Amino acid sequence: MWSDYEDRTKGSRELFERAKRVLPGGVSYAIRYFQPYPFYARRAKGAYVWDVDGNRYIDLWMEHGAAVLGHNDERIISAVKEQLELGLHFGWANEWEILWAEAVADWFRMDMVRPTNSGTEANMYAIRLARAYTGRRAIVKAIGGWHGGYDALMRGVHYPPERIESLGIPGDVTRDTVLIRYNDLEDAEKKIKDVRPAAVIVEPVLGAGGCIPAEREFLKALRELCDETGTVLIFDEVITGFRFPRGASNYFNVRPDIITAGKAVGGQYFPGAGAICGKEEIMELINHVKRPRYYERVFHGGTYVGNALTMRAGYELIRILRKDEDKIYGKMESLGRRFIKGLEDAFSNSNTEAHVTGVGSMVGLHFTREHPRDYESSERTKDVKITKELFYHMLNRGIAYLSPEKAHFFLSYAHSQEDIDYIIEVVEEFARSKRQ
């Protein structure tokens, strides 16, 4: 399974041996590791990434889903080069944070926005705002929802969902975090009415759960339940925010009270990228002018928030998306439909049970006995062995995604129909091998 990969990636193997001495686990983020060692990327362009050994891969990971336009879009890079000459980060207010905020608020159809340094920070501040606004403590989140490394949300991410997601988080920190099953109206109604939480936070499409979309009626019911109980509804759109025109809230036609964004909101490629977007009455709790006493407002800040480089890149991305919205999202939607049908057809006559989930440019493939409609059903009967076999089969044929245990894929505007057809061909080859 690994022999072909090891023959082609000797440079990566050498780097991994060096990395292990100074980076715990040999990488900067555990999700980027796979056995026997990860490849180390050297450059990327469009739909492709090249490793240090010169191997080219069709990229279906796309910067953790952030690269909607593909790697190194020349229009964004050109704007950034110009900004590099003017200054990256001033530590002062700058014009680009205003232009960015106007663009982001308009994109998500929200009243006000503040930048954050990451999606994790956006969710942390969103919870803080919800607690301040309601005067309550409890949080309701869906099992399988990944909302970053904020302690209070590090529960119910992996299967089984009972365990806290990390050492170093005291149990009482997640005591007020209540779990509901994704797409389960009855469970949501019972717990939200019983708990009357400060916030309900949910991904409109489960990212780490394998690109499982919410049922529209589930999201509508959450909106109604939050209205009934005076609860703040938060959509985590760190992944979905730019994978749909005007975000997933627009696609599902459900308006939350707060939208959190990350990754792409800073122009796809740059750190210091995140946003809290919300209704004015909630966002104004941050307002230091109206609330001059620190103990009467919600703290939000950070040295690099609003830095000119990231703000300009984010503004440029939204300008491009707005200008060619129909063309960009029409192509991504078309590629997604073609990919989903190709995956379904590949396994239709196979002895291997496989189910495809997804919407738009987000696609998941699940080797399960049941069609996944929530995170638990995507994990409960999953054939991990076959899932890993597919990963290495694809990797050895120049197709890369993460992780070996989770076959979910992010398409971009830079992918071509030929790319999708080749990927389907490789999956069909894998499926045929399972019929024998």
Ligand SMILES: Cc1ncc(COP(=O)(O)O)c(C=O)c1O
Given for the second form:
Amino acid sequence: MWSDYEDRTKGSRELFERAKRVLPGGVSYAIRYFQPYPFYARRAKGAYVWDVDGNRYIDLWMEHGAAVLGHNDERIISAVKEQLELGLHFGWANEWEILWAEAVADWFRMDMVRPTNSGTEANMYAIRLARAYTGRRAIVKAIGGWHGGYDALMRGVHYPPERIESLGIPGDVTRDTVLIRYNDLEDAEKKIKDVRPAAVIVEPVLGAGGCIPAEREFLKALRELCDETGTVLIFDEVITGFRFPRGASNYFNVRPDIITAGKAVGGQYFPGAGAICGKEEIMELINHVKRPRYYERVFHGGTYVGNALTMRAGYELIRILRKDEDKIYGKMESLGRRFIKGLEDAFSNSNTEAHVTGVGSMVGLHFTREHPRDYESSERTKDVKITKELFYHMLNRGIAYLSPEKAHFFLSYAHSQEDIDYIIEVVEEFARSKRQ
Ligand SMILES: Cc1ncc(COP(=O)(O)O)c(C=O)c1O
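Show the form predicted in complex with the ligand, please, because up to now only the form predicted on its own has appeared in this conversation.
Let's see the whole complex now, leading with the same chain.
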């Protein structure tokens, strides 16, 4: 399946042999590994990434979905170059954090914001805020929702969803994490009314779960149920926040109490990228001036939060997006539509049953016997063998995405129609090969 790949990636193989000795699994993050070894990237620009052997890939992983404008956008890089000279991390209050916070609050139409170091952190603090605000403990999350590595949210990510997602997390830490099925109104209603949680946390489009969009009615019902039960509604917009103009909450027209962001919120390419954005009455629980006693406020902070580099890059990204909102999102949406239609057509008269999900620049392809509307239906009947075959078929033809077991794709403004048409040709070739 991957012999062509091995022929072309001798340098990556060597690096993998070295990497294995010092990096568990040879990578910094398990998701970046695939068999027989991952390629190691050397350079990236626009829609493409080049590996150490000089192979070029059309990138559909796009930096974990962070690169909305594509890799290494000149405008962001030149703003950051200027900042390099001035200082990256002052460890002091700075103007860029204010400019960034104003831009992020305005983007999501939220009252107040705090920067975090990652999406994981944003969700951890959001849960803490919700618990403090309500005085309750339980959290409701959707099966298949990935909110990062915070202990309390490490349940119901993989299929089947019975087990805690990691060793080292004591059972009682996730005891109060209650799972609901995505897009299942009845399940949500029953559990939220039953449990009366501190928070309901949900991705408006399941990202790692396969690019499966929420039905608007589901999100609306969550809003109503949270209002009825005094629960904080958190939208995890770590992926979606900048993949839709003003985020997915704007796209679906449902207002949560807190939006968590990550990835692109720090300008796409920089660490220390995360945000908790919320209503004033919730966010003010962090305010140490109003709440001078440590035990009467919610702790949030961190050495690198608000560093000038990330703040400036995030601010610059939002400035670019605001200036050309229609053009940028118009293009990404039309690429997404073209891609979805191309994938659907490729399998429409094939023996291989495939279903396409997605919205905007997020697209999922599922070799299942049912059209997935939640994580379980994307996994239950999945043909893992074909899913993997497609991955290597694409990889051998210069198209890269993650993971071999989950065909989901992130487009960017930097992709061209020609890129999409080429990808579709390659998928059609795959579908034809399955017909014989
Ligand atoms: C929806 C969602 N939430 C949270 C996270 C965690 O973000 P980070 O990896 O920055 O900690 C991710 C990361 O992929 C994500 O996709």
